[in-house]
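For reference, the chain that follows is the form predicted on its own, supplied as C-alpha cells.
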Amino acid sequence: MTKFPSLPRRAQPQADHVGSGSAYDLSKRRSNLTLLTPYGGKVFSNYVETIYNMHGYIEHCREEYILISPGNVVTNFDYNALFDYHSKHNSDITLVYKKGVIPSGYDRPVTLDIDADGKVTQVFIKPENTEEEDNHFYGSALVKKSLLMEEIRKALSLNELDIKKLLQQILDRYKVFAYENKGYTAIISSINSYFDFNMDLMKKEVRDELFNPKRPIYTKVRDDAPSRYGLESKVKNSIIAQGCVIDGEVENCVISKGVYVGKGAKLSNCIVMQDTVIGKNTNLNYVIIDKDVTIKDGRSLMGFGSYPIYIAKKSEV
C-alpha cells in the first residue's frame, strides 16, 4: 500500500518529523512514503477538494485500494484484519467505527446504524444525543481507488463538497459495511482530549495495547544519552524520555526528550515537550508545555483537570 499523507499549510514540522520515512521502514524503491505538501499555499476546507487535488498522484499509484485514515486518532489497529473483512463481505466501502460516547469538541460527528450482518443502514451527522454510547465513525475507511475518484469527481461537478453528506447519499448505490475497532482508541478533538490521552499513558494496560510488539510503533530516531536523575529528585508514575536531566520532583507527567527540571521544582499532571527548560523552585500542575519553552526560576502555574494550561512553543515564562 502506498502511503501519502496530505500535509496542512504549515507543513514543516510534519515533514521534519517524517523525513524520508527511513525511521519507519517506509523508505523503499516501490510503494514508498510520499508527502503531499499544500497546493500552492491554498488550504481546502473539505475532503472532496483535497482528495480531488491529489488525483494525479492517486491515479498514478498501482495499488487498487485506498485507506483513508485521520491524523487525530491514536490507536494500534490491525488493517490486515480490516482488509480481510472487506474482502469477505465483498464490500464496496468499509467504515471503521468505535463504539462509545462521542468525544467532546468533535465537529459534526458521524454515527452509524448497522444491521446484524455488519452492513451500514443509516448515517447520522451530528446526532442530537451525543452522551450515550453509539457507533462513532471517526474517519477511517477502506475503498477501491476507482470508486473513490468516480464519486469525488461527481460530487465536485455537482458542487457537493460535504463528504459526510456524500456518505449518506451513496448508501443506496453501494454495499457499505462497518468494522468495529475494539481496541484502545483516543480521538484528539480538543486540548482536553489531548491531555486525557497523555494521562491514559500512565496506565499499564493502555501502554501494553498501544505498544504491541506484534505491531510496533516507530518514531523519529534521536540518539540522546540516558536521562540523569539528581540525588534529590523524586519521580512517581511518570513517563520520561531519554536525554533529560531531572533534579526536581515529577509525578503523573509525560516528559519528552532533552527536558531539564531544576532543583526544587515540582511538576504534577504535566505534559512537557522536548528541549524545554524548567527552572528551580517552580510549581507546575495541569500544564501542557510545548517544545523549547523556558520556565524561569520560582514560577507557579496551575490549571485543572478539566482546564489544563497550554504554553506555546518557544515561549518564556
Given for the second form:
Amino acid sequence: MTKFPSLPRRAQPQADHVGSGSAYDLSKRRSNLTLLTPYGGKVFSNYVETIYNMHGYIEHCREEYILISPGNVVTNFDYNALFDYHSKHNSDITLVYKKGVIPSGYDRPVTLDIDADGKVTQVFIKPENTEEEDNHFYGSALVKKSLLMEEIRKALSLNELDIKKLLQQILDRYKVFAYENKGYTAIISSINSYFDFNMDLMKKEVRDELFNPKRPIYTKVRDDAPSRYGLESKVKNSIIAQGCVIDGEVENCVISKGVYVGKGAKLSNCIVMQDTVIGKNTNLNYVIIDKDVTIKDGRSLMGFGSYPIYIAKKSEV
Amino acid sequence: MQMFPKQEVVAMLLAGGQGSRLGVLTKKLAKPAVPFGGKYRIIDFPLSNCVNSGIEAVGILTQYQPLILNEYIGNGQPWDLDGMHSGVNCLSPYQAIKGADWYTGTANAIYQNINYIERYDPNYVVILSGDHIYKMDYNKMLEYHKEKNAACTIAVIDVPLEEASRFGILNTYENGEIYEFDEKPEHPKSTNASMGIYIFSWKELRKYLTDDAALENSSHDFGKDVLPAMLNAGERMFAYPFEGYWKDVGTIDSLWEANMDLLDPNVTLDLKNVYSRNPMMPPHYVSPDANIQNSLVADGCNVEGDLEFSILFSGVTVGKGATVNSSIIMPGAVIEEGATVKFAIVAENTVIKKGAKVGQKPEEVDDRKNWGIAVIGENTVIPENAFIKAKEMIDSEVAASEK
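Any chance you could show the form predicted together with its partner chain after that form predicted on its own?
Time for the whole complex; same chain goes first.
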C-alpha cells in the first residue's frame, strides 16, 4: 500500500479505493497509477496551477501524450479510437465532446462550434445552462505533453489561471479537433443527475454498453459472499451487488455491496451505498443513502423524483 | 542461496485426485476446483482456513487435470499467500535423475515433495484434502497436538451412528488416544469419523514416509499404509474432536446438499473470511418479472425468471418465464426463456435452450430409487424443449450425439 502522508482528508476515500492500482491492472513496471496530491501546504484551486504543480511527474513520464479526463463522467470509452482520430487529422489538441442538452448543475459549461472536417472553430463558455442541444466539451482532451506544458507555463506567467479561457486564446494557434463520444455518457454534475443516471442502469441497453464484457469496467472487489435473498424477499427491477442480505421488498433500486434490507422493509427508487443497514418494516422512497448508515426499524423516509433525499455517511436514522 | 524463514507449520493440500464420483463435473477439472456456493471453489475453504490459522506456507499437490486449478491458485494473492519467501505453491509430479513418477498415493505425493517441506524447516506438517467444506482453526488442533505430545493428530467429527459405516472410524481411549482404525465398519464401535485432516510432527512423518517408500507392496496411502504403520509401531496418535459444519462433497448428492445447506438458516456455516479469486463483473440485475426466494445470487447475473432455493454463480442468465428450483447454476450458464431447471447442477457456460426441462422433483418420479440430482456438464447445449430426467448426467459429447 502506498502512503500519502500529505493527502487532504477528502482525498482519502479515493486513495483507499484505487490503492496500488492493481484492481485496474495498473501496477505494472511499465504502466502504473500514481495519485498526485497537492504538496507544500497548497490546495488545488485551478487547473493551470494544478497541472503546473505536477510538471515534475508529467515531464518525468516516458509517454509523449497526455490524456486529460474528468472524474465525474461515467462512460465506456475507447481511447484508442480517439488516438487514431487525433493522428489521422494530424491534430495538436483533440477535444472529446458529447452532443445533447448539458446536464443541470454545470458551472460555465464549454461548448464547441465544429466545421465539416471536425475542426473546432469556436469555443464558448456559457454563462448558464439552456435546454438546447449543444456540443458539450466535458473536459476530456488529448494533447502532446510538450505542447501542454509550454502553454501552461505561458499562461502562468501571464497570470491566466482559467483553463477554459486559455483554450479560447490558443484556438487560433493550433489545430484543434473535436471527437464525438457517441456512446452512453453520464456526466454527473448534481445530486439529481447522480440519481437519474443510477436509475438509467435499469435499462438493458445502458447496462450492455457500460458493462461491455469486451471492455470491462474494473473496480476494487471485496471478498463478499454472493447476495442472499430471504424467503419473503421481493425484488423487482433493481441492481444489486454482492454481500447483501435482502429480506424485504426492493423495487427500482441500486444496492451496493454488503447492504442489509430487513424483513417487511419497502424500498423503492433508492440508491443505497455499501454496508448500510435498513431495518425491519421501514418504508423508503427516493432516498440516496450513503455508506455505513443505519436506518432503524420502522422508520419512513420519502423524497420525490425531482428531489431525492440524501442521508450522509455513517448517520443513524 | 535463497534463505527461507523457518515455518512452524507447513500445510500440504492433496488436490491430485480425479474425483470420479462427481462424474461430468470433473471431466476436465480437478475436484478441488469444482465451483461451490455461488462464487467459490472447494479449495477456497481449506486455503482460507490455512490463512485464517496463520499458516503461511501451503503446498498444493496437483496431478489430475491441473490447468484450471493452477490458473485459479495463480500467485496466491487472493488468499494473502503471495509472500516473498512463503505462500502457496502448486506441486506437480516431476522428472528426476532416477526417473519420473506420478504420485502413486497420498503418502507418495508428500514423500516426493520432502524437499519443498524441508526448506521451511517445519516442526509440524498439516495434511489437508481438497474435497471438504468446513471452517476450522488449525491452530487449535495444533495446540491439542502439542498438548498431547502426539506424533499424529487426526481431526474427527461426531456422525450419527446409522451413518458411521460410511466413514473411517477412529476408536479411542477416553484421553483421545487412538487404538484402532476402522475403515467403513459394518458394526461401528464409535461415531468418531475421520475428517481427513492430519497434523504430524515432521520428524516422525519424515521417518514413516521414507520407510513406506521403501516398501514394494505398499499402496503409499496415508489411510491404508502410513497411519496403520505408525499405530502398529506404538506412536502417540490422537483424535481431535471438531465441532461445527463439515461436509465431504465428493459425490453429486453431497455437493448438492452442501450447497443447499448455505440456504438453510439453521446451518452454522457462514461465508465470512472465506477468500476467493473474484471475477470482475457488474452487480446483478433483477428484472420487473423476476421472483427470487431463498437463493444466492452472485455478480454479473441477469435474472428475469423465477428462482427458488437456488444458487446462481457469476454471470448466469435466467430468461423470462424460466424457472430454477433447488438447483446450482455455475458461472456463465444461460437458462433461456421458459426453460425449467429443478434439482439439478448445471456446470459452467452451459446453455439450457428455450422450453427445455432439466431434472425432476422427487415426487415426480415413480420409483424414488431412480430419483437423483440431474447434472449437465460444462459447455453443453441442451436443445429446445428437450427433457433431461432426474439423476441423468449429460456432457457436451452426449448432448452432441443425441442431436
